[in-house]
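Let's start with one chain on its own, the form predicted alone, as structure tokens.
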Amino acid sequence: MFQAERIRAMVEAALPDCRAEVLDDANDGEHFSARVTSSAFVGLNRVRQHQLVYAALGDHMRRDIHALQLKTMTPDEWAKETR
């Protein structure tokens, strides 16, 4: 069973200024969602920024995870989500 605490781990060590929420949306160690923000995301559009994301989890995206609903954003946006 795959960890959400891993999975947000390993995606902050891949991505520069990353802060990385994951949750395990079903309890079953499969289903994940996670709100993804990074200096490496600027500039690139949605697609991209996600594929960056999918990298960092290398091979555990075929082995492990079965589902990742992601959002991501850069650091300005994710500002202006916050306010």
Second form
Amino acid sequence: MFQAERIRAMVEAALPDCRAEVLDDANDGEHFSARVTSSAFVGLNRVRQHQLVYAALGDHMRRDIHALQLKTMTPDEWAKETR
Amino acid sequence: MSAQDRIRQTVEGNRVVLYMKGTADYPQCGFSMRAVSVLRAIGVEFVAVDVLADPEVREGVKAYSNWPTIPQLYVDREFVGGSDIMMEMYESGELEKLIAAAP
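In place of the form predicted alone, the structure of the form predicted in complex with its partner chain is requested.
What follows is the entire complex, opening with the chain shown before.
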């Protein structure tokens, strides 16, 4: 059982200027979805952006988290999306 | 042959490869099903590899791409992404463009 709040804290701690919104979609502690923004994403393709988020979660991504649906955005994209 | 060698051979020998859970006709996971739907909507021929049939490939493909989840799409030897990226690229038309481009 893993908590959405823990994912949020780990991702925000690892990435600069980061905001993460994490939901436990199935309410099962295994299947999550997240929207993440960070200045570290600027200039990176989606694969590299997602890899940064996965890296922030380290071994939890293999062990505890069955699925993490991800949408990554640069701060500019985030501003547009949430305007 | 090691799992890494087998993965390399598959990815290098086929233009579009999807590593997934289950088969294209019987996906065993919603994310893999979504990935198959996207490729079928585009109408491209692809090789589907069922990682549930081979534990070494299941772990090996995660190391191969430095990507912790399945499904995984490869086009022209390059790792393209998982189901979220596939969906985003499908909706924006990027995936169709990538697949239509000559290798």
